[in-house]
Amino acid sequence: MAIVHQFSYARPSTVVEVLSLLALHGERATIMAGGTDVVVHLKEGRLVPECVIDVKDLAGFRRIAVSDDRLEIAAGVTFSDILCSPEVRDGFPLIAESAATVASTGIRNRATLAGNLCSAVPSLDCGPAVLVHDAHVHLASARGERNVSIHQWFTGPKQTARRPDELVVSVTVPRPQRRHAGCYVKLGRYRGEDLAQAGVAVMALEDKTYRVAFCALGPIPARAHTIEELLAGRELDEETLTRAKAAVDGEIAPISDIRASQAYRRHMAALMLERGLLEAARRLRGEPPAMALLGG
């Protein structure tokens, strides 16, 4: 399919020209990084800009820094270069475990973890780990710099609170200060490029309190804080995860499409938990997986 809207196309080197260009161009204008969303509604006509402003090359958008209290993720760093970094992997491990799930290996060469933060889709792979982790996404704009919680980030599907002069620079991820341990289950129909029909991150953590958040249930990816109040302190034995399945229906607002029914949904929903929040468990005391999970 062609391309047959017409609009001028720039491809800056500093964050300078890029910010100039949005405050140009404003609403008019479509940030273009890896370009696996952006291409695809150009050819459909649902995207009709004014100016394509390509960032694949700005100075430092590669950019992955590891400290003792972050991680700090660069808004041009794709899902492979995340898997590759055995910084991530290491210390971050559910970050790298969710960008695993994410498309197929060719789409992760080219998509970026603050593309897929911008395209706020429901079905977000990506969105209930930095939502465990109380990410941050970091703008800049013309008018100065500010910083956005992810729990203030996604505003409706497929919307955040990015202002259109604003581009995202990185992405902060905060290092949890106690031990702790999580697991990323997907749902899908097939191994491959597939979107989810539900997930889950659960963070673990040694104080025996829990974080858990969803995607595709609803609208937004979102965390489940009901659960997490629930599970606080507790043990996870047969009364406390039948109470917490209990619960997922009020956390949770699916839909039927083309992927999954809303009961197929809110029946899986409850299993992956249970699922995520055992082997988180195992994963924090160190024992082996006990178990594939689902859609991995």
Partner chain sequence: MTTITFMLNGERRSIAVEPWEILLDVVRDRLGIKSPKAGCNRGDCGTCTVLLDGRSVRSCLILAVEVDGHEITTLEGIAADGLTALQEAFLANDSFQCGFCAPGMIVTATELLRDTPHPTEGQIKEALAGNLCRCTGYRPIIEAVQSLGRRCHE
Given for the second form:
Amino acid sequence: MAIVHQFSYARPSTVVEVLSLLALHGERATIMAGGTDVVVHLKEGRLVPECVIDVKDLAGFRRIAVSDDRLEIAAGVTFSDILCSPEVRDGFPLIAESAATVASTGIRNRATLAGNLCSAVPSLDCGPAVLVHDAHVHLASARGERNVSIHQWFTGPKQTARRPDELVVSVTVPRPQRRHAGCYVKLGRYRGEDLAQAGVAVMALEDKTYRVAFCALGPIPARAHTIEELLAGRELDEETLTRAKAAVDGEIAPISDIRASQAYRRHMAALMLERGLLEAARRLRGEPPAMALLGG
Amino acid sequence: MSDYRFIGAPVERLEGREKVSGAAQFVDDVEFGPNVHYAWVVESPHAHALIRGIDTSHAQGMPGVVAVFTGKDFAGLHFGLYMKDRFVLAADRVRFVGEQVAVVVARSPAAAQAAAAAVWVDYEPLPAVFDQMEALKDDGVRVHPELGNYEHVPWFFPKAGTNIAHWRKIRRGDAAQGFADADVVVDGVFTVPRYAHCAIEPHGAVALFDQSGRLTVWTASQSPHTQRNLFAETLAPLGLTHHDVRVITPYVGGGFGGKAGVTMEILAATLATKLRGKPVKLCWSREQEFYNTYQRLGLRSELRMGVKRDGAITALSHTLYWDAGAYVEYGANVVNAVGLSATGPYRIPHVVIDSLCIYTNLPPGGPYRGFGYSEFLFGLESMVDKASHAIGMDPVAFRRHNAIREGDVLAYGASMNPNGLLEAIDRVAEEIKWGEKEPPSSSTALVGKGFSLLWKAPAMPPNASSTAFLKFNEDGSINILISAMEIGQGVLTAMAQIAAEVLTVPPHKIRVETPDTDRNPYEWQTVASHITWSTGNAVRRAALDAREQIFAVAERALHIPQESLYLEDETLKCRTRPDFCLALRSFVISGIQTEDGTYRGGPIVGRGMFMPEYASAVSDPETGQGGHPNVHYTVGAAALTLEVDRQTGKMRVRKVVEALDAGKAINPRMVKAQIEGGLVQGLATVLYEDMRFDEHGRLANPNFTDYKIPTAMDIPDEIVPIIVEVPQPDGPFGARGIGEHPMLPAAPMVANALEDALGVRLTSMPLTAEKVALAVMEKEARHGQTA
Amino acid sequence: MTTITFMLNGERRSIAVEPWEILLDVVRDRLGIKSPKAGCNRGDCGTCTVLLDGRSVRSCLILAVEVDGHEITTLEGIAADGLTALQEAFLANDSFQCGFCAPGMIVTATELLRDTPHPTEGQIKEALAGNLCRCTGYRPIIEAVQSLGRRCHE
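Any chance you could show the form predicted together with the partner chain after that form predicted on its own?
What follows is the entire complex, opening with the chain shown before.
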């Protein structure tokens, strides 16, 4: 299937060149990294840019940097790069766990975390993980640089806080200050590659606080603050879990679509929260990860 | 057990090296040089509309565009396999979303696509009907007002002025009496959605109408001769004859029925006739593959079954309402086939079957691996469990008690062929440890077992036939020419094994290639699981013919009586002269030299043909009695162990066992491969595959993103294929087909296992995790209320 | 038009392409390398899989201009010196039926075995999950890859 629309292509080697192209073309430019989304959209005619700016070869764009307090993932880093990085796997296992659920190897070898965040689909698998990590997105434009908290990043389905002249440079993932463990529970129609019908990331910290974020259960991936407050300082006993599950309905706004009905999404969100919390707590106790948390 | 050398041997696939090396050519791989032209269709956005006018002027002038055609250019060209209700391009009316209304031919795919978007069509939308029950109403939409004028085969009974394209009726015994005799009567209503074949290779066709007036069409097809026949018939108004038309089919990247008959290929063929000397290439996109070839028909089935407390089924009433789509030229025969066989493999004295082929404004329904049997078995085998529970009998014992036997009278009056159904039941029950409970792997999981029988007959015209040519080469190797298609099932290897057995030339010295209708002899189609049996018979006869020629020439040249000759290890030997030994390679081309220096014989070329001369489709339209429409049935049994999480509904197939009676497995390795692959395909239709249409009749998931076919992560933990061999009397070495059968029992055995595990009976496919979880919730809510 | 130069199956190739041309189409229709197939054209089925600088990718989702200066290997390149042990294992295990998915499947499995010579069954399934096969039910494919892992052990 051919691309019918015609455009120019640029593969700059410096950020400055990208920014000047962005300044020139504005909304008529499309930034492309792995291209796994962009090329599909070009083929389907949903994107009709004047210019495609390929940012894969920018200096330093494949860098993963880990320090005491954070992980920095440059915008050209692919999901496979993330999965191959021992620092990420050991220090930020939740990021790796969610990355592993994105599509399949042949896609992960090209698709980038930054590009994924820019796609901002409601079912974004890596969304809940970066949300519970309180990540930041770093942007550059001819006007300067800025940081956007991940909590302000998603502005609507497929919409982000990125302005048309801005380039995502990297994503920073802070390291939680306390001992912690997380898990990402994904509901798909089967075990193979699928877009999430629903997703929940849970992080349990040693001070008995919890962080919870959902995807595919509302217009944007989002943290569940009410649930977090309700859980704070508590053991995960039956009463607490029941209360947390009861609070799920107020935290999500699922729709019925081709992938799942609203009723099933609501039902599963509560179950996934429960099983995710218990699993995160198990992992915090040093137990090995359980397989097939949802059965099947 | 047998003294066969090559029959029953696990011979490696003849074409394997081509396929694993990337050398195998599929239709899109064939090169046509820089003059190739690309076609792209303009599709209807409406499910039902009149075409008021089409403006192609803008598209005509776009860069790279060579021509734009509309229905007016192809007026009167309609076609169909069993009923001529389909059009090369929509003429004055569109009947489903995605139907082709115009076509652009250009120098590049992008140019064709761009120009297609610039063709302007003026539609007058009409009310549309998407539900077959709605379509049955007297005052509703008529999809084909001209139904009464369509040509069709004599065994179809369309009802002019309605949406009923065919109504197959079977009446046997006295149903009222049968139900009166019953101690218990159970009933149920079941629904099955549409499904897509999802061969990984999309349809493609390239056609060249050369300067001399000869039309050659390269297609991805299961049916080269049927295509040639329909191309020639359809294009006869343009002056073409069978003699002018040639179809060449390279390897096909999966068929499953979707590449049977003729769909988009007719468009390439017709376009070529307007563009003399220019190869025209038409490749369907994955989206078009979903909505503009064939889809598996949707079904609503209503069943009543009467049983005695002793376990005997006394009566069955089975009404099948098929959503057959906008064109039923092939799909109506699915409806017919099921109408004949909807008793399943059971002896039932009193039977009423009504199988109705109903037009709707959804894409055309047509052949899909199983040809309707998967669909009706979901309801029937669910009811069999229900009936056995109603009389307190074990479901397997109940099936065994009622299982059809050789010589039993079938619902349409003919008699049942020899079969190993009881053996299949017993071996499956033993392998699945029927009756033994198994522990689940988690506290929220339950484990259930489900059982199902299956049967299926080839659905084909009574005079469908196969032929084979067999020719020797100088080194004693052999080429076999047939027109059965290699679509993944391994037909080339099986045919080589059959010839090898007769001629003692090992299969790796036999070459069998994909067809070219100008060179390879006639074959009806590679469908219906009939190739091993029918083409196998033709190949066997061709090999026997060659062997007779060999014996005859030896007698003439060497004066050895034919009766004393035999073949062994590629040589001619004599029972009465142990010292006599003549290598085939020494004479199969050059002949045998006699004492005076002259030669006898010459190249050995065998010919074989097979047509079942006992079949007939002529029967009473009101009762279905009197004909012999099915040549034989292949039977089997299957069971699975299913673990299900009662909260999430997520299921895992821990073990699945299936036994099929292959008559004689020509190549057991490939029979087992069919069982494994077919079961995975079948289970996917149960667990997650599903075609979804929006309220305008538009397919919402024409892609693998939302139409999920299994991946390597979605297979059962264990599959156990079992081969039963009760010979088919008229099969080659006793063989009968098994290609479609593996997927048939998938749905009912999952439904039966779910009921075993959860006490919940699901009657609407697919049985997704979502449906299971919601059904359990509903059941628990009901119990909560009553408690 | 831009002229791109890249290594294709070990041979340096230069070709002028438009920015919107897809790598799969250029490799198949303009450079005559036919083993990568067009199955879905949107990255879902894996039949177009090739190695780009050694990593398996969907050639239907790559602009030809992107591979300028890079290295592309198709099944033709992997098997340039005759069938590999993996291809022989595919034959021995009947890991294909119609054969349409086989080139992409073998390219993907080749990458897996290079990076993980002794993969577990779970790793094999995960690695192959992006390559769809409608015929075999996958078990024979998994077994072929497993047999290679075992062979390396011996």
